[in-house]
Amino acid sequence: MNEKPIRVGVVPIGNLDGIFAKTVAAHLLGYFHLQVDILSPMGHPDYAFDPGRRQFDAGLILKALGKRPFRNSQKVIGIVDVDLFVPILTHVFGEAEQGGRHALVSLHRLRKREDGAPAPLSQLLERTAKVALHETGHLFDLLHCREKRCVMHFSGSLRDLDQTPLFLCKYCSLYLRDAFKRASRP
């Protein structure tokens, strides 16, 4: 049986430096061996701003991604530089439709060190890559992993995220490989 390649689209949302989309694309290709296209940017998500929380509703941005066709992309990852929330959490670094098509990566909280100073660019890009790999795992139905040495481990703080590796544990690797096989079937 011929397998079709899995194509992932990376969409900058708002005015972002191109280095972030290129970083996400490079890591999805290098670590997960996915075909990646950097797509045309979307406008700033003003529609998702919640004045009560002074943050942006990740669910509304995911819905907006869902309204765009992205015909050549099996999965789509948006990158945004706003502070995201979901109703049950104070903030999220990223959000994904579990087993679905769309995910988000937020740079907003990744830009800072724990003392509030700006994070060096190398640390910001590594964090961006980790969140993108993690959310991509969710798109292929991986759940949070108990293993701290796995990119699917839940990171509630920057300290957690910085201690998380850029790779999957052996169990999540096996699960993802099977998920890719299922997704590649014509």
Contents of the next structure:
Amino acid sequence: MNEKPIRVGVVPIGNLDGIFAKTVAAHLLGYFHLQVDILSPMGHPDYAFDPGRRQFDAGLILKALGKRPFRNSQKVIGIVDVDLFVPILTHVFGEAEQGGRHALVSLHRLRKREDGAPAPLSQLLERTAKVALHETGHLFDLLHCREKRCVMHFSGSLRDLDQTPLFLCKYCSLYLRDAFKRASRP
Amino acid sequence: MDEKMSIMIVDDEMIIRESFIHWFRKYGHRVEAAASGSEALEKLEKTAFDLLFVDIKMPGMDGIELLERIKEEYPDTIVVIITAYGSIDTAVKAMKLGATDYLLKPFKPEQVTLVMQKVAQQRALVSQCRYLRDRIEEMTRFDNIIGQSPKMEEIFRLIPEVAQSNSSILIVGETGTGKELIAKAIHAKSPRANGPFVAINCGALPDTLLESELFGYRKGAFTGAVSGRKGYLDIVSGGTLFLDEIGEISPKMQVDLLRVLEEKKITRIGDRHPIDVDFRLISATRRNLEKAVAQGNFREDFYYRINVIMIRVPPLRERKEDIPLLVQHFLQKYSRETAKRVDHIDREAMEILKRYDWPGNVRELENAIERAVVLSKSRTLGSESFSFLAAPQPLEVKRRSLREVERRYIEKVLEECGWNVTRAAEVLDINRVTLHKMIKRYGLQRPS
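In place of the form predicted alone, the structure of the form predicted in complex with the partner chain is requested.
Full assembly next; the chain just shown is listed first.
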């Protein structure tokens, strides 16, 4: 039985520097061995702005991603530079449909250091890659992991995120491999 | 958020419910949602949940009312209150009503993680407490009957079984094996548990007194009966009567009791009108009643009436594996009672206790530990605390006169107390003058 390669599309949303999409693509290829395409960008998500919270509703942006066909991509990851929230949480670094097709990474809060000063580009890119890998894990139905040395470990703060590695623990690696097998079946 | 839990979100806003569901599923928890307090209660009736997130402001039943209902009906369920209308007053009220935590919407992701960690700790504590309670209950399953040996396990298995019937039970075993404790345990596990448990030592009462104690009497029934009195057979109605040393009762009393057991009626002494009685009889004996029946010293019909179910309690020498458990139990008991921190026993001392034959059974072991704790000057009991056990063995004691045994015992206690007469008198529970007289009478002398 021939297995179909899994293709993931990375979609810049709004006006973003191309380096972010390239970083995410490189990490998905390097760490998860996925085939990645950088897709044409989508417009700024004004429709998802919540005036009360002055933030953008991650759920609405995910819905908008769902309306685009992305025919060649099994999974789609949007990168956005706005502050994302889900109704119960003050903010999220990223959001994904658990076991679904669409995920988001927000650069907004990743840009700062803990003291409020801008984070260096290298740190920003590393954080972006981690959030993207983490959300991709969710797309393949991986759950949050209790192991701190695993990219699927939940990070609520930038400090947590900076301490999280880029790789998966051995159990999450096994789960991901099984998920890839399932996803590759024609 | 290590442990997988079963969570319910109770909030009238759909978007909040969905958001919670989505969030907690990422941790692998089983999540359900209810849009109102009444829907939540309906779901709780069908399924057990470990944790509920409850919004305060909801139409109909609000979160505080729901919290009260949950704590009343499902006290083990952990509730975390959520609200966008938070105030200190509501928070205090919610916590007083038993909420584990309180969150203001929207939460920082770390706050949810912290709450979940707290909940996990609380669950772990509750389950640890439950485990320890079960463990203690398992070890001291029936009052203070302690044991893990197969013979005791068999008795523990029997107790709840026989407790359900109303049949008479005969408990057979040597003195000090805990026959009364077993009788109490049967009563406690029986449908009569709410009724009285009356214990009478038949061996300690003369026949006439036993009769009036059991049957009661009418005013003027005999000299001194200035007023009437209910007997224990009447008082115990609805409960359990425990007759210890039943082998000691007279043939006449055997007949009287046989009649009561068959007719379920008693007539007070000096009275003519029978009264209905309803009790369950548990008897105990250290004698071999079968042999007594064979020799014609005990009525056969009465023996079979009181011996519908027989429980044999093994002597301590036949369940020596229980000794360490019993020792620990008595050490704790007497450390507490004497307010002394004597909570250890060394290996050599334990070996002495395991080697000894314990003719007085558990009661003798308890006395030995009590004595050792009272005399101990350190936290750990050593072999010297039980040197008295290694000396005269019970058979040897039997062959000596009581006077000789008393003399040797006083001498031993004096030696252990370093010939401090005041302390020795305390241990012997006599006053100093009496002890001095005894020392003189027995010609005891302090070694030079």
